[in-house]
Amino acid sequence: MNQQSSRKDTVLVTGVAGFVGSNLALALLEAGYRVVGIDNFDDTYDPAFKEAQIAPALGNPDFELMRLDIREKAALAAALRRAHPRFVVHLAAKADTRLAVADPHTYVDNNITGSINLFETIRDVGDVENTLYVSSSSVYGNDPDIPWRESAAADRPLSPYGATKRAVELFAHAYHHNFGMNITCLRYFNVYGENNRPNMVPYKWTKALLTGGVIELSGAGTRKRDYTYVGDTIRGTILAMTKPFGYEVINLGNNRPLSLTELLAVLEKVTGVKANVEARESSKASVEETYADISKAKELLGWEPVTPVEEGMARLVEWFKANRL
């Protein structure tokens, strides 16, 4: 990363230990920062994974780990205040559209509740800088105007997932009026790259790929995601860390949505091997397709895509060979 910082700012990182968080913690030390993460490692996944994940920064004197869970108001009060950020991102988050529609109490009570708290700490801390809340395309549900648009209601999200991450930017923006503070809410677009969650499409064709198993192509394979590599979000990420807007929304999308059966050509390619197919119903709780205009992007953080899908894909398959095989 290219962001240059002095030694003394902190970023506090929440659900430092997942995929875009580890990859962030490891950014921001790369570009001089002091990192303070929180993680509850919860069982969504294998917590032997995020211990995995994590491990590359337990060795820099300027990263320092917190385990413990977001919505323990007293334990994050105490985080905050010994901490003393200059800098929040806020990735803590339960993140699974089709669990979310089975299980939405929990989905409110960490994404909603957690979020809460913390906005809560920040505001009675008093002196940080800015916070950047983590979003997601999810919000905005089938909206047929495409490329989305901040500026869209989305108020019509498929997935409680999606409801809880419009709800918080919602409180965001009270937080703000209320109190001054200064949120910037990034709307994620399908995001993908080293350290992948096992729970999405992109990780799960690339394990079948590679090792003998069956991809589940839901529907006819036509619907389209916008696929963003991580390293393209996490430099998004820093940029708009660092840029006080007092409320504002902002799309990370890649700008080029691909089909499904479009991904699964690009995968077959990078790992030189033709998938064995299997057709199954489509979720509810899935969107047509995902499209981001990053028109604001461009204008407010200098920010765009530079990493092409088939060389993002191609290095989730090298780590993927790397670290899961």
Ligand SMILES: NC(=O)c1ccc[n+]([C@@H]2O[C@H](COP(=O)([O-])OP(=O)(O)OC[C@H]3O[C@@H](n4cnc5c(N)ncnc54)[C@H](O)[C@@H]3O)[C@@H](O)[C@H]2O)c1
Contents of the next structure:
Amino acid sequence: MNQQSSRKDTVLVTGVAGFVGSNLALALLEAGYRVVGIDNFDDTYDPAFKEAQIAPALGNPDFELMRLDIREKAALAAALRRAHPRFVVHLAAKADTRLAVADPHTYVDNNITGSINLFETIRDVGDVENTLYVSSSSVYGNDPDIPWRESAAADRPLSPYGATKRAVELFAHAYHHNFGMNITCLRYFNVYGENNRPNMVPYKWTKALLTGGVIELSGAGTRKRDYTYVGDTIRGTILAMTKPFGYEVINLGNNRPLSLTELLAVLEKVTGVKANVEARESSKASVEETYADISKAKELLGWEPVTPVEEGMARLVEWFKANRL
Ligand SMILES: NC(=O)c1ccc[n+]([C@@H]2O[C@H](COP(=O)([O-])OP(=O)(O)OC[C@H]3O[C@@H](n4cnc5c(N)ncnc54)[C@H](O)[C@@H]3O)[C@@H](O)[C@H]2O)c1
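Form predicted on its own already given; the form predicted together with the named molecule follows:
Shown next: the complete complex, the earlier chain at its head.
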């Protein structure tokens, strides 16, 4: 399709070598899109993992990788002009809640300044049909009014990471208002699956179970997370990409939170290994529960998750065995 493809088919994906980005790139290629991916292969976790994650896309004639940093405005603008995409999916960000507490400036630079560079360029180019800004459930902080709905104020994040994610949602609205840009903010909830980011609990625990390590259990194990299989998240992302709404904020979560103890039971069952558990102190930036109300995603996108957690975690475990052992 490369020969005949027009800009109609092109999607620019930032953060393309990351966990979600690499899965999204392959799904878009599979669906017949041309994909131009941007990533700076930062060292939040081993860049070699990112190289391996994006390797399967590199041989595809409809895929182009641009190794650049979205903080470099001129380089980003040149890349976007050259790619001339119809759709933009903006995933590039620093995404570690704990590290953000220790180093907020880095999060402001990458997540806020980098996003504004991108919005400025999209505004300049002028004919991008729809932009997705990938936000996070962390914008809700510890809001006790669960399940969380998009209409919540979301003005009490616990981590500077969540604060940067919320700030960019607000900037997105201003860009929509002033320049008529279509931007949808997707709030992802605890995504897991193939190419899982290594600093997330499902990965860390899979690794511990399969390599004889210790499971660090925060607090009493009662904290709950709305774990969402990456395949479901990506299906929702592609649906949102093709539907410009002006400005919208949409939760993409599983709507079935699992406690840490319940997650451990699932992983023990899937791996067939009994965990060696050690208690660990909870981080203050860690919320009690994440729980998405997904009625808006159902209504606007016709989306709902379909992968049961046991099936999704089994895929994570199989992927880990094939790629990390
Ligand atoms: N994984 C989740 O559960 C989850 C939940 C909520 C929101 N999100 C959001 O989804 C997006 C993707 O997350 P992920 O889990 O795939 O994380 P990830 O760290 O695996 O991917 C992010 C990618 O962005 C790249 N990147 C970072 N800063 C960059 C910069 N300045 N210029 C160019 N590239 C840069 C990194 O190298 C990395 O490959 C992030 O915006 C994150 O905040 C993820």
